[in-house]
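What follows is one chain in structure tokens, specifically the form predicted on its own.
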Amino acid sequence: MQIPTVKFKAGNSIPLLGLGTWQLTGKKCIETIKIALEIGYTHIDTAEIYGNQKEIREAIKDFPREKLFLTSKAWIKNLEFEKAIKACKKALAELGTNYLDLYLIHWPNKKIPIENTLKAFAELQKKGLARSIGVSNFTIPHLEEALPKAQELGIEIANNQCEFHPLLYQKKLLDYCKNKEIIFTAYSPLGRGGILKNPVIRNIAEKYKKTPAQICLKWVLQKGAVAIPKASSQLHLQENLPVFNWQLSGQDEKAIDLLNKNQRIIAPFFAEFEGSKGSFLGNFYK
């Protein structure tokens, strides 16, 4: 099948589901992206910190390049000017393209000025190694530091990657993108397994026939959302794409908005969320 897509503001376009790949590495990950692509994938989210750009190398190098949408992220460390362009560069060469698709600052860093990152991606896309731009886990404030200096620049942040499921509904966020025409990527839209086993979620998956994994991907996607929820199986990674040509109703939409908990899952010791404390990630983000 193929996986229907949103085009940027400026740019390129960028599928509506995608495959995840944080975790997954070695031979795991090669088995892993090369089912995704025989079965109808083409998006493949990764970034620098996971470690596993070189297996996802070995995955694709027999899959058309103008085919594939890849995106990658520069670690929280490397967001000077010089140390992002050494970054993407690396990310280019270990995923053996010449170009991304989208590249993203992968968490904001409050010690680093957001205009030298800004400066490194621009030079970036003006020599066609990243063919759009954006970040992840940016808040409102965030972004509202972001996006006059973008525009200074003269480049469009295209896009905002954020943790986005059922007992995280962040509405405001996602509300304030799209009046700012910035794609919202949702990730850990399955809440990493966690909300399947709702009572709620279980009960509208029986109603439509689907799985609670269906649902919750595709209350993602109603809202607007691009989603990359990580799978590693066949029976998931085929599971998680009939979502699209069929609708929840607007009752049960809201009934699953009403789960929200504002429970983030991601929250690693230097995350710049309002009130955040350390989580279970810390340790692997050091």
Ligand SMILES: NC(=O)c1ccc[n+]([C@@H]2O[C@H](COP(=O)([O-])OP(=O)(O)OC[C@H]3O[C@@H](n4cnc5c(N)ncnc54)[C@H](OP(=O)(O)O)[C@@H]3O)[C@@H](O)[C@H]2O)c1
Given for the second form:
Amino acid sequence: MQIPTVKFKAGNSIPLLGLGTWQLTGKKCIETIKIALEIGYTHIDTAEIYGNQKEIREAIKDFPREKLFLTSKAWIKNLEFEKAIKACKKALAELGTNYLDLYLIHWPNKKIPIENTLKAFAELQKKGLARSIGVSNFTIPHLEEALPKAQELGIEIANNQCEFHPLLYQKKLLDYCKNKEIIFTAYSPLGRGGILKNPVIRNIAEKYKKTPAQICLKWVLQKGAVAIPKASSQLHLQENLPVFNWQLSGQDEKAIDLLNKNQRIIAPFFAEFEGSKGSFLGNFYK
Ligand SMILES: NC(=O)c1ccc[n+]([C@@H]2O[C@H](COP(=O)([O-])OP(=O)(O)OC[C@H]3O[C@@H](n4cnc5c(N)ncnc54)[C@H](OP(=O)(O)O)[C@@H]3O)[C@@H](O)[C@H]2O)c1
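Please show me the structure of the same protein in the form predicted together with the ligand, now that we have looked at it in the form predicted on its own.
Full assembly next; the chain just shown is listed first.
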């Protein structure tokens, strides 16, 4: 099965479905990614902070590089020019590749002027070390600040990767990104598993003879976002793939829209979001 792709405004294309790898480490990470590649995944999402880039290298070493889409992210402490260059080179060495398909600023960091990081990212792109560059966890005000700086440097912010699932339907941010031709990637698209028990999702799943995870992923894709669910069993990996070539009706899509509670799961103390923050995992799924 070939996963459809969407093209960045300038440059390469990103598969609409990828494999998230946060908290996949060690042997389990290698095994999971090998299985994923065998069954049709080609897009792997990682970050220096996940501590699994060496395992990913091991898992992808026999897979044709040109068929892979690899994303990595620079951590908040590595956003000054020299540090960002060094962090990217370290990611490349750990992953055993000459280039990343996408390199992201993992989180905004108001202590470091965004232009310093963007200059480094421009350099990485110019040297071919990152095919496309982008951001993650950027709100509209962060993008408003970054976009003119990127324009001055002659680079495109191709992607914004943010938490997005039925309990956190960030419609304003998604629409803003669409308007600026920034591809939006939904992280934690399954609400880290919690949303799968929701009765509305379960009823819709029954109606379509799909699973709750497939319904959530379909909803994300139907919103025009890329989805990067993490899965660590063959069953889950397989289950998350058949989310193309069928549609949710407008009515069912709307019923899922209405589940939104603006509930963030990922809100670490350094997050620059308005409202809820202070913990990595909220307790509302318990
Ligand atoms: N940029 C950022 O700041 C940021 C932040 C968070 C996440 N991310 C990225 O986004 C990826 C995905 O987000 P996430 O890992 O937070 O959460 P998620 O993908 O929403 O949920 C992962 C959880 O769902 C389970 N799961 C997967 N498929 C399932 C299925 N078909 N049925 C039932 N359960 C299923 C997984 O279990 P098993 O493992 O047992 O299969 C795991 O417990 C991350 O791995 C990471 O790559 C980025």
